[in-house]
Every structure is written in structure tokens, then in C-alpha cells.
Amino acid sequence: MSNYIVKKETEFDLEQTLECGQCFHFLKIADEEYVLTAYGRGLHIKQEGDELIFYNTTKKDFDLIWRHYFDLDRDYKSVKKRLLETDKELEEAIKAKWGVYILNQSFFETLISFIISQNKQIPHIKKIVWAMSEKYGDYLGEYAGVKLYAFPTPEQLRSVTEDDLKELKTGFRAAYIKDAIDKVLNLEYSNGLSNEDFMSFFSNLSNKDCLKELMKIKGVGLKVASCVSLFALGKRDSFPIDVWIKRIMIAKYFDGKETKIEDIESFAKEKYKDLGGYAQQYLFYYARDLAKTKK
């Protein structure tokens, strides 16, 4: 199989996008070079001049699978473009983080890394990711010398326990990955969807019923709720809150006081409306990055 290679978007940089914290299933081999997976498949890509190489890719896999996850299509120059005339406050953030793009990710997996992803560092994070799929999913061949495994399907993980979950390293979390497992597979609320069937069901839903669905499983609060909704549902208005929006929202723009995270996100709600979510990507990675120089 040939590799596909296209013109790289102007506003799009592989490694700000794959680094910026919303995914966690791929692996960096060399200087804008990773392999990963998503949708039940696996993908060595790079990053060269103004080029993406997808290696053994075809144009129709391209087109079906990676055009789509990558969120290529969008117009980010406009989306920057209206966040800065919204807000002149996002301008040191954009700039810095100018090349992210959201990504388009399955339900499911989002749905559990996130859970996986309280009070857990994004190394952290991925290991387990890894591990999960390394031991539950299917495997999809090698991808520059490195073995990927899919992440596993609701199905395949039909019957682990808390147990098998912790040997994982999932700690209190693995209660709720297997709630979240068994509200999918007993169709409590999900009607047994696929990720496309997710999709649909939660097209015709409000951002904020959205998040009242995904918060009905053990565990799952705001934060989770809007992750998955912005990265897997394409709500995107919605407007993850953790520690490092919390401090940077705070500092800018409520005087460095303590601030309810509900007053936050009321706030953003109304400054960013339908655009919400890419503030949010340029504000938390920003942040995470510029905390990072000040150690």
C-alpha cells in the first residue's frame, strides 16, 4: 500500500494537535512523527514541511476515516478569526497554540479515557489507555516497528471486573469504567447505539442535555460530561473546566479571585456562544504550557 500525502493546512500542526491534552491513544517516534489509532484503526503519520504523510494509506481511507478525525475540512483561520473578535484576551493563547485543531473522536473510547483521566497526569493516562487496549482490543498489525492494539469495544469488555480494571492501574475509577461499560451494553440510556448511532441520538440534543445523559453514569461529573461532548459528540460550545482553565479563566478575566466553577462556565457560555470549545483548547494547553515554564 502507497502513502497518501496532502498538503498541510495552514492552521493545522500534528504534534499541537495530537499534544494539546484531548486524546491519549498514540505514540511520538520522532519530531512531528506518531502512531496511533482511532476507529478501529491504526496509522503512522507525519508531519513534513507543508506535507502530512500518511504511510500506507489509501485515498479513500483518507477520506472515509482520517480526513474526518482530523477535522480538516473546517476553516480554522475563521474560527480564529471570530474568537479574536469576540475576544482580544485569547490572542497570547491562539498565537502560541495557533496550529490545534479539535479532533473527531469515537464515543466510547472518549467516554472511558476521560473517566480514566480524574486526578490523573496525561503520561498517566495514556499508559492505561495502552495497557487497556493492548489487553482487550484487537490487534492491528505493527506501524514503524511499534505494535498497535484497537481500543477495545463496549463488547469486549463485557466482562471485566473492577478487578481486571484496577490490575490496570484504574484505582477508584475502575467502578466507574464499569458502570459506564455496563450502562452502554444494557442499554440503559444508550439503546445499544454505535458510535454512529451515538452521533445521531446526540445530534438532536442541546449541548446541556448532552451533559445530563452522559452525567446518569456513576461517576461521570461536568467535567468528564463536557470532554466527551466537545471531543466525540461535536458540541462544539461546550467548555471543559479543570484546574488549569480554572486558573487561567481566573486570572483573566475575575482579578485573580476565587470564582464557582458555575460562574465560569456561565461566563463562557455567553463571551464564546458556539465557539466555546476551541477557546477552551487555546486556553488550557496554553496554560498547561506556560505552567510548565514557570517550574
Contents of the next structure:
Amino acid sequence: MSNYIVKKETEFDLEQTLECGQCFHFLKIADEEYVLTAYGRGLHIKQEGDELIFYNTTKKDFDLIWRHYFDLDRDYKSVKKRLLETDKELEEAIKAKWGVYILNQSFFETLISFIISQNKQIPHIKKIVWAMSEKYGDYLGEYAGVKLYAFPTPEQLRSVTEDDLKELKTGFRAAYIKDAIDKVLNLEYSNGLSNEDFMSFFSNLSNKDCLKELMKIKGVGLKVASCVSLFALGKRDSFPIDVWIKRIMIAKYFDGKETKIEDIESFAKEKYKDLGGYAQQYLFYYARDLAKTKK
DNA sequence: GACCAGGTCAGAC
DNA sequence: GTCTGACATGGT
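Let's see the other form, the form predicted together with the DNA, since the form predicted on its own is already up.
Once more the chain from above appears, this time first in line as the rest of the complex follows.
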């Protein structure tokens, strides 16, 4: 199979998009070169100059999976322009993290990944997601010499126990993950367990109703639900607030004074409206980098 | 060896 | 309704 090459979208950066904290199932091979999995497929991809190289990929697979996964059809120039028009404060963050696209990830993987994410650092989340895939997911073959495994489907996790999950070092989250698997397997509104099934249900709901539905799962609070809603369900007005976002929002807009999550949330909703998710991601990535360079 | 991490829950006021 | 401590485990 040959490689499929797309002329790079001028607003897109592979490394920033993958490393910004929205996804966990990838491995860096070299600068701007990665292997990753999504939707039960593996991918070896590299950004080189103004080109994106999809190794051993057909045009059909690109059109079917990756074009959508990387959100390549969206006009990020106008997203950023509109954000800057409403809020000059975002200028530094957007300038630093200009190449971030919000991926369209699959529902189940995103749900479980962000349940795992609570009170954990990103490197450890990645390890657990990787281990869970290796143990329960389909083997996809070698990509750039790396053995890749798909994130398991709900079916593949059907009979997994809490103890099994604890072996993956999920700690107190094991019970939460178990509940998420059970609830997803028994979704009364879904016709099946494919990503399309989940999407067709959630796409008819407002972000608010999505959050309400997701928070029925034990261990899924407002933050995790907001991440699933933003990163998998296409609700780009979702504004997840974690410790980093809370910190930078308080510093930028609340005069450094301790502020409740709900107040930050309504402030963001008012300010960013339908673009909350983008603003959040630029801010999150920027805030973390800032903290790193200070040390 | 503290202290913190893309939080959430249950129990105490 | 709001506040607080507990929760497993690994990074820094």
C-alpha cells in the first residue's frame, strides 16, 4: 500500500494537536511523527513541511476515518479570528498553540479515558490506556515498528471485573469504569454499540442534556462529562474546567481571587458562546506549558 | 519524601 | 444547598 499525502492545512500542527492533552492513545516516534490508533485502526503519520503524510493509507481510509478524526475540514482561521474578536486575552495562548485542532474521537474510548484521567497526570493516563488496549483490544499490526492495539470495544470489556481493572493501576476509578461499561452496554436508547449508534443518540441532544445523561454514570462529574461532550460528541461549546483551567481563568479574569467552578463556567459560556471548547483547549495547553517553563 | 495530578463521591454541617 | 476529606497511584 502506498502513502497518502495531503497538503497541510496551514492552521494545523500534528504535534500540538496530539500533545495538547485531548487524547492519550498515541506514541511519538520523532519530531512531528507519530503512531496512533482511533476507531479500531492504526496509523503512522508525519508532518513534513507543508505536507501531512499518512503512511500505508488509502484515499478511501483517509476520507472515511482520518479526515474527520483530525477535523481537517473545519475553518480554524475563522474560529481563531472570532475568538480574538471577542477576547483579546486569548491572544498569547492562541499564538503559542496556533496549530491545535480538536479531534473527533470515538465515544467509548473518550468516556473511559477521561474517567481514568481524574486526579492523574497525563503520562500515567496514557500508560493505562495503552495497557488496557494491549490487554483487551484487537491487535492491529506493526506501525513504524510499533505493535498497536485498538482500544477495546464495550463488548470486549463486558465481563471484565473491578479487580481486572485494578490490575491496570486504575485504583479507585475501577468501580467507575465498571459502571461506565455496564451502562453503555445497557443503553436503553441505543440500537447497538457502534460509535454511530452512540453518536446518533447524542447528536440530537444539547450539550446540557448530554452532560446530564453522561453524569448518570458513577464517577462521571461535570468535568469528565464536559470532556466527552467536547472531544467525542462534537459539542464545541463545552467548556471543561479542570485544575489548570480554573487556575488560568482565575488569574486572567477574576483578579486572582478564588472562584467557584459554576461562576467560571457561566462566565465562559457568556464570553465564548459556541466556541468555548476551542478557547478552553488553547488555554489549557498554554497554561500547562507556562507552568513547565517556569520550573 | 513531600506535593500534586485534565475529579468525584459520600457524609457532615 | 455548600464544604471537606478520602480515594490509588505515579510524576516531578
